[in-house]
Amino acid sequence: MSEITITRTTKPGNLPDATKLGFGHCFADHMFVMDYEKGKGWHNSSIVPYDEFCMYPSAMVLHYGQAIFEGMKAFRTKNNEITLFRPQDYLSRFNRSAEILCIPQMDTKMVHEALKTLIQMDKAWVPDCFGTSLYIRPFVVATDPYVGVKVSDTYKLYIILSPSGAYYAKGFDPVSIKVEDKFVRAVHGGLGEAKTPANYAASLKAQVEAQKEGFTQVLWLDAVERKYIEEVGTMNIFFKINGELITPALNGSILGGITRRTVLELARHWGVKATERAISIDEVYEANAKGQLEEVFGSGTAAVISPVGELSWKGQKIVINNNQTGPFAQKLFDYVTGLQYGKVEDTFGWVETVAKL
C-alpha cells in the first residue's frame, strides 16, 4: 500500500452525548481523500481533517452524476473494541458500483488499510450505546472540469464518518409501507444494482409523497410490469410466507445488500428454506388472505433489520403478524447486532477488529 500522508486537525470536536445521536449529521474530524488521474492511476492517499473542499463549478459530477458511494458501520463492542462487520464484501461492492459508473476499478485492500487507520485515529467517534455506531460512508467523484457528456479522466474518493444513532425513530417498531404503482425507480441493465445518486434521486418523489400519507417508506415493483416486488426505499425486503423466506431475486434493478446477503446465509444455516425468485405484489396478498403470510420485513445497513408492520396497495391495507415485531426477524436483529457489538461468537469471519480503546 502507498504511503498515507497524514494532517491532524487542530480543532478536534466531540463525540454528542450517544443518547441524543440522529443519523447522517454529524462528522468526526478526519476523512480519507485519494485522487485518480488517467495514465497515472489512484494516487496521493492522505487522511485530512474533515471540512470543505473545492471543486470547479464545471466538474463533471455536477453535470452528469458520475459518482458512487457505500455505507458501513463499525461498532464498540462490551470488551471496548472498534469492529467492522463484513468490510471487504462492502468494498467488492463499492467495485461493483465503479464499473457500472466506469469509475476505474480501486484496489480493495489499499481503501481497507486506509480506513483501518482512519477508524484508529478517530476510534473516540465510535459511540458506546446499543444501537449507535460509526457510519462509514466511502465515495467516488468525477472531477474533470468539462461540460460534455463522457467518461472523466479524473476522480476523487473520500471516506468521511458519522455517529450515528438508530435509523429509524421508531426504532424497532414496525414500520408502514406504501407498495409504489405510480412512480418507478429502476429498470433491468439501468443503475439499479449500483450504489449511485441518481438511484436515490430517482426515489425521492415517491418517498415525500408516501411520507405526507403517513408511510415510513415506499416499496418498488417492478418498471415493466408493476408487479413484482423489487426492494424497499432504502432495504432489501424479506417475506416469510408458510414457514420459506422469500425475497427478490437479483435481477439487475436490485441492490445486492451485503444485510440481505447475511440474512439468507443465516436463514439456510439455520435450517430455513430461503429463496431467492421473483415474487408479486399479488401473491403477498393471497398468502396473507390465506393466512399464511407470517413476516415481512427489510435489511440494510442502516436499520439492520426492520420489521414491517403495515403493507398498502392501491387502497388496501393488510396488517402483518397484528403489527408486532415477527419472532425470525427479531432472531435475526438479535444475531446480527449480538455479532456487531461482540455479544455472540462469530462464528462465520465476518467481523474484524481494527482498533481498541
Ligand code: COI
Contents of the next structure:
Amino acid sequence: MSEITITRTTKPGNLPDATKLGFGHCFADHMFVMDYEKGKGWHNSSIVPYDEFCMYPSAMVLHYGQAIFEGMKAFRTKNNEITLFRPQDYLSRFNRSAEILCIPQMDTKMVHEALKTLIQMDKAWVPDCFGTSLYIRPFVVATDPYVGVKVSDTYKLYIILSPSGAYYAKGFDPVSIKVEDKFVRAVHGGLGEAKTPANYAASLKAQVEAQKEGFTQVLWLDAVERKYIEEVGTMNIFFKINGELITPALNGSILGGITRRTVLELARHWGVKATERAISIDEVYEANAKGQLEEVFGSGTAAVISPVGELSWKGQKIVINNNQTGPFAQKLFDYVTGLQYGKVEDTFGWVETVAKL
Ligand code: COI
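Show the form predicted together with this ligand, please, the one above being the form predicted alone.
Okay, now the whole complex, with that chain kicking things off.
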C-alpha cells in the first residue's frame, strides 16, 4: 500500500457527551484525503486535521453532481474494542456507485487499510453508549474546474467520522410513514441503485411535505406505475406477511443495503422464508385487511432496524401490530446490535476489530 502522510491536529476537539448525541452533527479530529488524476490514478493519500477545504467555484461536482458516498459505522464493544461491521461489503458498494457515476474504481483494500489507520487515530471519538457509534462517511467528488458537462478527470476522496446517536429522534420506536403517490425517487436505468447525492436531492420535496403532515419519512413507489414498493430513502423496507419476510427485489432503482443483506441472511439462517420480489402497495393493504400483515420495518446503516407503526397511502392509514415493535424486528435489532457491540458471538465473519482502547 502506498504510504499515508499523517498530519496530526494541534487543536484536538472536545469529545461529545455520548448520552446527548444526535446524528451527524459532530466530527472527529481527523479525515482521510486522496486525490485522483487521469493518467496518474489515485495518489497522495493523507490523514489531516478535519477542516474546511478549498475547491474552485467551477469544480464540476458543484454543478453536475458527479459524486458518491458511503455510510458505515464503527462501534465500541463492551470489551473496549473498536469494530467495523462488514467493511468490505460497504467498500464494494462504493465502487459499484463509482461505476454508475463514471468515477474511477478505487482499491478497496487500500481504502479499508486507510480507514483502519484513521479510526485508530480517532478511536477516542467512538462513543460508548448503547445505540451510539462512529458514523463513517467516505465520499468522492469531481474536482475539474470546468462548467461544461463531461466526466471529470480529477477527484478527491474523503473519509470523515461523526460520533452519532440514533438516526431517528424516536430511536427504536415505530415510525409513521407516508406512501408517496405524487413524487418519485428513481427510475429503472437511472441512478437509484447508486449512493449518490442526486437521489437524496430528489427526495427532499416529498420529505418536507410528508413531515408537514406529521410523517417521519416517505415510502417510495415505482416511478412508472406508482404501484410497486421501492424503498424509504434512508432505509430498505421489509414486510412480514403470513410468516414470510418479503422485501422488494433489487431492480436497479433501489439501493442494495448492507443491512438489508444482513436481514435476509439472518432470516434465512433462522429458517424464516425470506423472499426478494416485486411487492405492490395494494398487496400490503390487502394483507392488512385479511389480518396477515404481521410486521413492517426498515433496515439501514444509519437507522439499523426501524419498526414501522403506521402507513398512510392516499389518505388511507393502516396501523401495524398496534403501532408496537414486532417480535421479528426486535429479534433482528437485538441480534444485529448484539454483533456490533460485541454481545453476540460473530459466527458470520462480519465483525472486524480495528483498535483497542
Ligand atoms: C445510511 O444509512 O448510512 C445512509 O446513507 C442514510 C442516510 C444518512 C443518508
